[in-house]
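Just one chain is shown here, as structure tokens, and it is the form predicted alone.
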Amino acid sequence: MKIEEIKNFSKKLKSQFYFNYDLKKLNWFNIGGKTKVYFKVESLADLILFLKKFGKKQKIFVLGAGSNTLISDKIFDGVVIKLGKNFSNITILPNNIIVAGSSCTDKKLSDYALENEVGGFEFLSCIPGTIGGGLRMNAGCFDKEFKDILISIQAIDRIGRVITIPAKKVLFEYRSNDLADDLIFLSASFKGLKKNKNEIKKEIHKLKNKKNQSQPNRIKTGGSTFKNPINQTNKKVWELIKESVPLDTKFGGAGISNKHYNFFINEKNASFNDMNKLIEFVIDNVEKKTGVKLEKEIKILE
């Protein structure tokens, strides 16, 4: 990587570049090393200029809320892009359509829909990520997914071209889609329905209670570690883990939550290797015991 080239280029933009930047505090696990370049993007114009010059040359990872990301302790030999506050705007259009920037949090969008009496966004109040991350993995909970409310996505490719993708052109599946990995999402349009504010509040309250009863909170975790293996068994991941792995298994500071077995926790200064060993240990043991090969839901940056 030609750091000097990026340093010289950075002087032309208003957006901030940081070098040899620590990523540990930028993810919920509180695990990870540094990246050679951290690009905090404040405008679409800056992002276009950067991608036109470096989009095909550099390894790029887009970091959202870091709620579903495990980061290696090694130095990432590439550019970590973080979209700034100008990519978190929300606008309401006629017919209960809401447009949200990809760095907007799911909760912020849910709250906005509530204030504007638009239903259908309640489930987002329980997903601790950003719109961009939710689009990337078709995030969801309580039988609702991003695809259920999505109209279209605005994205940018690695040569700086901005494109709009209608939802009907995307093949969405459970926690996945067929969109190119190298697209960076900019914003998305969603369709809701007119709904009484009190009804929306009740639904959000009900979902949050359900979540708090079954999932750990206020701890260092990356959310659901594995996807539910819907095509291999009727059992949920947590059930497979419960019957395959000693639940007090630990690698260094990495352990399994006793509230939800698909949530792994950084109990005390776990390293990337600690957490990765725990993940691989669970994959191996579940496969040996049940024949089911688990697939990771968390994203790993190495």
Ligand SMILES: Cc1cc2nc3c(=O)[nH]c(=O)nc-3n(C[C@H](O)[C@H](O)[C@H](O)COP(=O)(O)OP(=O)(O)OC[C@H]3O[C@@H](n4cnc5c(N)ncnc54)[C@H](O)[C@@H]3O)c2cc1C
Given for the second form:
Amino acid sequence: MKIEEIKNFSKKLKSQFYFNYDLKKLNWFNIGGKTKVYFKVESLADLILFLKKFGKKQKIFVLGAGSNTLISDKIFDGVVIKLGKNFSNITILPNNIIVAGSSCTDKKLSDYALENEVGGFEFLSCIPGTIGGGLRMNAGCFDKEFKDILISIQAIDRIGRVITIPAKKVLFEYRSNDLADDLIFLSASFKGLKKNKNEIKKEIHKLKNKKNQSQPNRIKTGGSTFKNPINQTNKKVWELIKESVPLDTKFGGAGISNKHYNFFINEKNASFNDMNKLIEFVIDNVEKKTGVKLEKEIKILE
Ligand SMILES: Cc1cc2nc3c(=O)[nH]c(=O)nc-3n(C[C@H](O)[C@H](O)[C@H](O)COP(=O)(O)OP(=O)(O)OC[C@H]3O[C@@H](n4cnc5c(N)ncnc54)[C@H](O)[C@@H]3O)c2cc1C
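Having seen the form predicted alone, please provide the structure of the form predicted in complex with the named molecule.
First the chain shown before, then all remaining chains and molecules of the complex.
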């Protein structure tokens, strides 16, 4: 990668560029090495300029809250883009439509909907990511997913063209969709329904309790490591793991949560290799024991 070219270019923009930037603190696993370039975008104009010049030449990875991403310890030979606070605005429109920027957290959007008495966004209070990450993953919980409230997405492609994609043009599936891998999501419009504040509060409280009972929190994890293999078996991943793998399996500092077997934890300074070995060990053993081939839900940056 031609670092000098990016260094010179960066002087023309207001957004910040950092070189050899440590990604460890920018993800929930607290694992990972550096990226050659870290671009903290503060305006759409800067992002367009950057993509026009480098969008087709450089490897690019967009990072949200890093709650679903495992990062390699090697130096990433590309640009990690993080949308800054200017991409986190939220606006309400008539008919219970809410527009949220991609770097806005799911929780902030859920709180905003509560304040404005718009229902349908309660499940977002349980997901620790951003809107951008949620769109990419079609994140969801308790039978609700992003697709259920989504109207449209505003995105930018690798040559700096801003496009609007109606939700009905996207094929959403469980934790995935057919949106092009190289799109960067800028914002999205969602539709809820009028709902009494107390009822929304009660629903959020109920969901959070349910979540706390079944999943660990305040730990270094990427959430569910694998997707539930809904096309192969009725069993949940945690059940398959329980019947196939000794639950006290450790690779270095990486282990399996004893509260939710599909959550893997950085218990003690785990390296990327520790976590990756644990993931591959579980995939192999589940397949040997049950015939089910697990698919990763977490994204890997390497
Ligand atoms: C404790 C815990 C609990 C969790 N519970 C749930 C749950 O209940 N349900 C659930 O679905 N998930 C859950 N997750 C996983 C995770 O929170 C979700 O997948 C979330 O949507 C990821 O958002 P993020 O911003 O952290 O994405 P990141 O991890 O930063 O990125 C994930 C993917 O999205 C892409 N991406 C991020 N921003 C953009 C953008 N602006 N444009 C284009 N691509 C982008 C990244 O490139 C990457 O491929 C949990 C995770 C943890 C740690």
